[in-house]
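The chain below stands alone and is given in structure tokens; this is the form predicted alone.
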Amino acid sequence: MDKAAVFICLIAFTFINVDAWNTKPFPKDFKFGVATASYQIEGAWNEDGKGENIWDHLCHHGPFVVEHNQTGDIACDSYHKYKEDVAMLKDLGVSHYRFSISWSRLLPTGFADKVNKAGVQYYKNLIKELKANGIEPLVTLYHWDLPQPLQVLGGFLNDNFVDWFGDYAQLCFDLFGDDVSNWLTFNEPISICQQGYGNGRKAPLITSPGIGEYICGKTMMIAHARAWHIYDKEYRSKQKGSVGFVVDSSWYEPNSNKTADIEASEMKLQFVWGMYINPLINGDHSSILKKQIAKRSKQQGFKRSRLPEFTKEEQKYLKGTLDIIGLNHYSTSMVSAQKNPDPDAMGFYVDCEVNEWQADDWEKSGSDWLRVVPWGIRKLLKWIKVNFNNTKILITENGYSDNGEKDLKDDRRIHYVKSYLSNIRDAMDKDGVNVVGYTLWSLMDNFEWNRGYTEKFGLYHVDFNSRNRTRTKKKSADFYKKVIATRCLADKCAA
């Protein structure tokens, strides 16, 4: 790494004090909104002409690696219940709703020769009842759920994918982007092409670490581009809205003040925004990841790296397609140098050579995954600034999990909410990054793909044994409603 990427790196780890919450309110136009997405809530699987995707095929047909081999069959019920989705909405008085189409739903083939009417309805009807109560849509294209057609066909290893993907768009844009002005492409690559093609931990399972995932990195990135050069072309000049993209990341801190562990840390952002952000910025993948997994893949005896290189057309048609950057956001990592890495292994999570863990004095959530660590947002999203020419991002998803039990005086959650929106406000009045709205998640307690029903992120506690699918306040709804109508986190907001 060289010494100017090493001084980048010591900026961002200088040290922040976050014994104080931020009283300062947020700015007029700052959005506030919660998320969900389609196959965490909607139900209603084969319903009305729904096809079949990746998601109703793993829970039916298995591996069964869903805890209690729950399945999002009903979900939360909201193809039948989304007035009283929004109503939750109205009370808590976001300003945007984040929320995904499924393809199957619109497309039950997966191609645009087919359009489900009725699933067309429900959307528009989704978004009329938003737009009747003053709230935004904001609508992500793909959040996990191919149709399982398309997968059989080799899903995102497939070049035809672009075309795909850009006939699905364009009929989003055609159906509903008179109604809709924010749009996002793709949820979570790390979910989609790491855990998805490369370990195979999530649908559709595929095992190919170091290989396959990289190759449905490269088809994702086209894929968007495809999709914002339609937009931009025939109708951003009419319908004056915007393409993101969401990117799933965490804060990666050093062990130490060595060299070596900052660089393993910028090695470790690297690996999610110089392989996904990067290229729709700047027109191709990082210098620093390329030259690592070139590195790895010469020594492992291969003629090129397994990391697909983007042609000079590519790299063209990729550079300046990022209207916004969508981050979701939960926890924090230390991270070390590998002393002596594993020549052989192959992977996204191998290929970096850095080990990674979780403090043990760090506060725990519902999920092994998560830890309550605030001020690594305020770090993240500094280093965002720092490296992509403070781009305007979105917060689309933070939120806290509990274990599953009915909790509704959910204080720990509230503190978590609290402390993050804190350093997020100091990163925007202290560092000035530019963030224009923050997303949290969820509105309530959905599938929550691996584990089911045993990990709760609501705002809105869901009794999934009751046949009507009750929602029920909790006490953090309450609070994040007192947040938005004061855009502040104190009883007395400061000057």
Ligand code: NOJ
Second form
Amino acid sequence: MDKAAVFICLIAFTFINVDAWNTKPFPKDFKFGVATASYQIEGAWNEDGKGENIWDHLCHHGPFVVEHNQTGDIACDSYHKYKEDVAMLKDLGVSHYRFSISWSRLLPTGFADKVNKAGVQYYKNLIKELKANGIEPLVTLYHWDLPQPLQVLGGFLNDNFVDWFGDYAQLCFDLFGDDVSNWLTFNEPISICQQGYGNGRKAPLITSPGIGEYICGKTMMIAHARAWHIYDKEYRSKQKGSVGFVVDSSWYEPNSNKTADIEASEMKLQFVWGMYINPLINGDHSSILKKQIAKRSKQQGFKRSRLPEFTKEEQKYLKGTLDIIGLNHYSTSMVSAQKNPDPDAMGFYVDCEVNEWQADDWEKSGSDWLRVVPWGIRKLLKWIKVNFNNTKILITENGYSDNGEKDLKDDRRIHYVKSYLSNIRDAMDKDGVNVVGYTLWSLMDNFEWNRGYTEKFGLYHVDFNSRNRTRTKKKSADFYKKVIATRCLADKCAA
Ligand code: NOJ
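Could you drop in the structure for the form predicted together with ligand NOJ? We only have the form predicted alone so far.
Below, the chain from earlier opens the complete complex, with every other chain and molecule after it.
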């Protein structure tokens, strides 16, 4: 073949590849849903007896780390507009809606002494409305909004957290468990511990890299197990549901075929999965992770590893407490081994001794951390399958941000969702990964934490300048609706 022919073939291949969607229908029982979280949408921050949580506190009292000092005081006003939200869900045709319960709305002090009746009623109404419309509620118990009085006592750094969370979880199972089958305990351990108690970027803004963040992780794992055991013992036989945990993970692509880079990728994955999922499945942190942090702690003069160990009893308590893996996945990073790691540095992001970056030619989004790398999700899913005995995976979040302009013709979001879904279908089809559902983030534009209302992920636009918080459908909502209706990514599904 001459050079020109090779070139034409290459171009043709590129085009074929770009549009090479997997058009096989998703299985009949595959679930399509969307997600939100309490602080990001509810508003009504101090109405009807709700207590203050750590995001209320941070947004009102500072340090002011949120763009334009914006707050979730009103957000999408879903506390008052939940019926409209459910009508949007119904129109999309989703099988499930993932939302979170605001701990302080149910228990204003954080403790289970006084239950706020209005809070209970709000969630009962929402769940009833969902069920009446044939939509299954998928409930996250903790999506970052810890009651402030518990933070005053140390939050995740206080061992009593396990009791506090257990009591709260039990109350939720009691109140809502007859209508809610599927529960998720914690959303995104890295955001909670590494960013809340490590590098101090998110509420409660505690800076304790390599120490506080690992204590937080240990407490969280045991608190998850507490909720799981309560459910297992007292509710499972009656309510027949499941209790999962949601991990936030990118894919970490080795920079080369060199052993050091491949090991760097594995190390980074172990920092995420070996820290949080391994204990729930196998009863302990992964050995690579333990060795690595112990090595650095020793070099630094610590008497014991900065990663707190689980006792034998705790290991037994943790093992086998995961019914389903929830995966929040948005993007991918390149990784390589650090040649001269800083021996004194401490923290999740440096203890692994891995360089991490995103390639310049990967498509950008409205968030500086989110580049569009659809093949990453397939590689990650395959890695999870191999490492965790094909445990069931529910994609609990995946989505695309733009910069907040009113863009109802959001073709880039459509392209993102389509290409990620295609790779998920490939992972199921060609790699045999046990993915049971997909949950798009998010139903509507909402309070994007430190970015306030400047980054938007919604299928519906929300006008945050209108008192009514008017919702308007974007093009991506119609796209997703069609995917749900046809269960595939093409006008004509493959056989
Ligand atoms: C993860 C979080 O769970 C959610 O709250 C956040 O809005 C999205 N990712 C997008 O950043």
